[in-house]
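Just the one chain here, laid out as C-alpha cells, in the form predicted on its own.
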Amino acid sequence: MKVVYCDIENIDGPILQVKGVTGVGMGEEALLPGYGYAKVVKIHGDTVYMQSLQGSLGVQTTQKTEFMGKPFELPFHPEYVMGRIFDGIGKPRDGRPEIQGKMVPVEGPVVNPSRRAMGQGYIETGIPSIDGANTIVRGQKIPIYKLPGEDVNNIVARIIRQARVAGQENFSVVFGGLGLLNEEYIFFREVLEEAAERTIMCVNLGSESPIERLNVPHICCAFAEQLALIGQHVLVVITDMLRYADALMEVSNAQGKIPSRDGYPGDLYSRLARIYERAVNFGGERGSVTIIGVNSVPDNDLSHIVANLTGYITEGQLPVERGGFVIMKCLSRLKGLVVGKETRSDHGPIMDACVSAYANALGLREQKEMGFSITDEVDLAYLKFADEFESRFLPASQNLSLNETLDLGWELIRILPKRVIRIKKEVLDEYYKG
C-alpha cells in the first residue's frame, strides 16, 4: 500500500527526514515526484530517514513523499538485459528503452552457506597465473588488489572478454563500474560491444552521485542471481571497491554516523560482506555467481582497512604489480576443491613444482645481486627457468586454455634436470618426456 506524506522535516545533504510516519520498513523505496527515488536508511520512532538516490538539490520541505511499500526493485528479463548498460539506479544509460519484465529486489538476501554447492566447476580466465596456479572456483569471491600506479583496466577487460566455463555455453559476465572516469567508461563500453551477447554493464561515473555508486554492486548481483537461477554461470567483475568504500564514508558522514577506523563507518565490514557473500553456486541445473572485485590498495599497504576487511570476507587474493599478477603473493583458497578432481590429474603437481622452482630461482637471483658467483649447472638452470617463467607464464596478456597452461608448465619445467623436480615419480615419468 502506498502512503503519501507532504512535509519533510529536515534536509541534510542527501538525507531527508519525514516525521509522523508509520508502517514503513528499512530499505523501503520512496518516490519524490520530480526528484526521483529515495531509500529508507534509518527509522527512529516515527521519524524516517531517507537517502535520496539522485541527490536532494532543489527538494523543498513541502515536497511530497510517496512510500511504495516495497524495497528497491528492478525489472528483469533474460532475453532483454544482455548487452545493456545501466546507471546507478538501474535506468538504461545506452539510449535504449527500459527493460520490461518481472520486478526483482536489488538487495535481496544471501544464500545460506550450508546450501551452497562448492567445488562444482571452475572459471577459466585465459590467464595462466590465475587458471594454473590460482584456479577460481565457481561461486568463489576473490579480490584483485591493485597496487599504487598500476592500471588494471586492461586486465579486467581481458577477463571480461576471455572468461569462460570449459565445455559450457551458458556463461555470462556482469560488469560494475564505480566512479569511472569518462575515458574509462568509453573503454569498457567498447569492451561490452565486443561481447554484447553475454555481457551486462552497470556504471556510475565519477561525476555522478556517490549514493548511486552504492547501488551498483547490488544491481550487478541482482542481475547475476536471476541469470544463475535459470542455469547461467555468471562472473561479476566490479571495479573499484575502494571507491565504493569512499562513497559509503561520504554518505555515512551525511547521515551523521560516528566514523570508525580511518574515517570509514563502523558497518563497513558488513556492507562489504553483503556484496561479496552474494557469490553462490546453486548446483544442479541452476547456475552460479562468481565475484571478482578490484580493490585499490593505498600506499601498497594491505593493512588498509578496505583491503584488510576484504581479505577476511573473500577466499583469496590476486595482487597486480608491473602489469601482471604477483604469483608468489596470489592465493585461491578454494582451488583445492577442483584441482586434480575436475582438472587434469597433473594440475596440482606441475603448478606446485613451477612455483617452487620459481621461488628457488628468486633466492638465487638475490644471491647474485649480492655479489655471489652462480656457477653450478643446476643453479644456472633455475635462473634460466625463472627468466622463461616470467616471460612466458606470468604475463597477463595471454589467452590460454587450462590444458594449454598445464602443457606450458611442463615445457618450462623441462629446463630443469629431472632429478631436481619435486613431482612424484609416476607423474614425472608420464609427463616429463625429456
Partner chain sequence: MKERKVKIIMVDDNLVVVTLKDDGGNDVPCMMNEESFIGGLHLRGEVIRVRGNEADLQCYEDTTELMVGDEVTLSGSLIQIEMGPGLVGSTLDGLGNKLEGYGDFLPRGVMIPALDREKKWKFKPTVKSGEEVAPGDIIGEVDETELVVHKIMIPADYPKGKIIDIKDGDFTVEDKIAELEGEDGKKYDLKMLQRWPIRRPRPAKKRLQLTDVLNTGIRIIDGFNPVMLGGTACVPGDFGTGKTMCQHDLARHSRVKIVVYVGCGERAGEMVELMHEFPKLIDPDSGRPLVERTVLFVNTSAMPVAAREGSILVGATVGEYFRDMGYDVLLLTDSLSRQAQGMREMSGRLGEIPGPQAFPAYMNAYLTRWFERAGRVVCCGEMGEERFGSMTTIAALSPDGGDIAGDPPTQAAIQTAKVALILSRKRASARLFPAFDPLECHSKYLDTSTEVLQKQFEERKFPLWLDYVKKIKHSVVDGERIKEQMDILGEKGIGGQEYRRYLLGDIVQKAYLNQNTFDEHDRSTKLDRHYEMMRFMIHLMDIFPTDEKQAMRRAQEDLVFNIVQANYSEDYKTEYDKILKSIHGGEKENGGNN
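Having displayed the form predicted on its own, please output the structure of the form predicted in complex with the partner chain.
Left out here are the partners and the other molecules; the chain alone remains.
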C-alpha cells in the first residue's frame, strides 16, 4: 500500500515530521521523491517522525513522502553480489545495475542463541600478534582500537588481503566504510578489487550524510548472514565504528532524548550490540560471520564510552599504536576454543609465556628508565627478550603461517633461562631444547 503525503510539518536536524498519516508502521521505509530515503522512528497519533538518511539540507516543506509499507530491504544474490560496491542505502555505487535477487531485510531478526554453534575454526591473518597471541575464531566479533591520528588502513588492508580460513575455499570478505575520505575509498577499492570474486563493499563517504552511516554495518551484516546461511565463511571488516556512534548521537539528540554518558544516547550499547551480535557460527554445513570493527579511541583512552561499550559487546580487542598491536592490551576471548585443539599443543603455553615475559620486561624497562640500574642477569635477559620481541614478533607488517609464528615464539623465549618460564614442565621439556 503506497500512499503519498504532501508537506513536511517539522524539520529538526535529520528528523522530519509528517502529519495526518495513518497506516504507517514503525521502522518503515519512506521514499522522499527527488530527495532520498527516510526511516520511520516514532509515531504519535497521526504524526510520523522519520529519520532522513540524507539529513535535511535543502528539504522543502512541500516535499512529498511515499511510505513503502515495509522496512528497508536489499536484493541479494550469492554470485551477482560479489565484487560489487554499494552505498549506505544499499544502492550500487559502482555504476552497474541493481542486483536481481531475493529481497532480504537490512536489520533482520535476532539469531536464536540455542541454534548457534560454538566458535570453531579460526581466521588466519598472517600477523603474529593476532594469529599467535590473539587467535580470531570464526564467528567472533572483535574491534581494532586506534588513536584518531593513527593510520590503521594498512593493517586493515593487510587483513583483507591475507585473511584465510585454513582448509576452506568458501571464504569471502565484506568491507564496510563509514564516512570514508575519498582517498581512503580509492585505496580500499583497489585493495578489494584485487580479489573481486570474494569481496563486497558497502561505503558511505565522509562527504555524504552521516545518517546513512547507521545503515552501512547492517547492510554488510545482512549480506554476510545470507552468505553464511549457504555455507560461506564471511569476514566483515567495518571502519570506523566511532562514526556510527556519532551519527547515532546526532539522531538521538535531534529527537530530544536525554543523553547518558559523554553525550551519547542511552541505547548506544544495545545499538552496537545489534550489529556485533550478528557475528555468528551456524555450524554444520553452514558458514559463519566474523566481524572486525575498527574503532577510533579519542585520547587513546580505552575507557571512552564507545570503546568501552564495544569492549563489553565484542569478544576481545586489538588496540593499535604506532603501526603495531599493543600486545599487552590485546585480547581474544574465544581463542581458547581453538588454541591447542585445532592448533599445535604448545600454542597456548608458548604464547602465554611470551606475553607474560614481555609484561615482566616492560616493568623492568620502566625501572631502568626511572634510573635504577638493572644488573641481575635474569633481568638483563628479560630486557633483551623485550627488544627482540618488539622487533621480530610485534610488527604487523608480516605474513607468517601460524606454525612459523609459534616457532618464532620458542626462538625468542630461549633468551630466558628455563626456570623462569611459566610453562607446564612436559611442554617446556619438549620444545625448549635450549
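What we label the rigid core is the largest C-alpha set whose atoms superpose within 1.5 Å from one form to the other. Numbering follows the first chain given and starts at 1. Everything quoted here is computed from the prediction, not taken from an experiment.
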**Item:** CA of Leu32, rigid core aligned, shift of 2 Å or more between the two forms
**Value:** yes
**Asked** Quick one: core overlaid, is Ala396 moving 2 Å or more at the Cα between the two forms?
**Response** no
**Request:** Any chance you could measure the C-alpha shift of Leu416 between the two forms with the core superposed, in Å?
**Result:** 4.0
**Request:** With the core fitted, just quote the Cα shift at Phe67 between the two forms, in angstrom to one decimal.
**Result:** 2.6
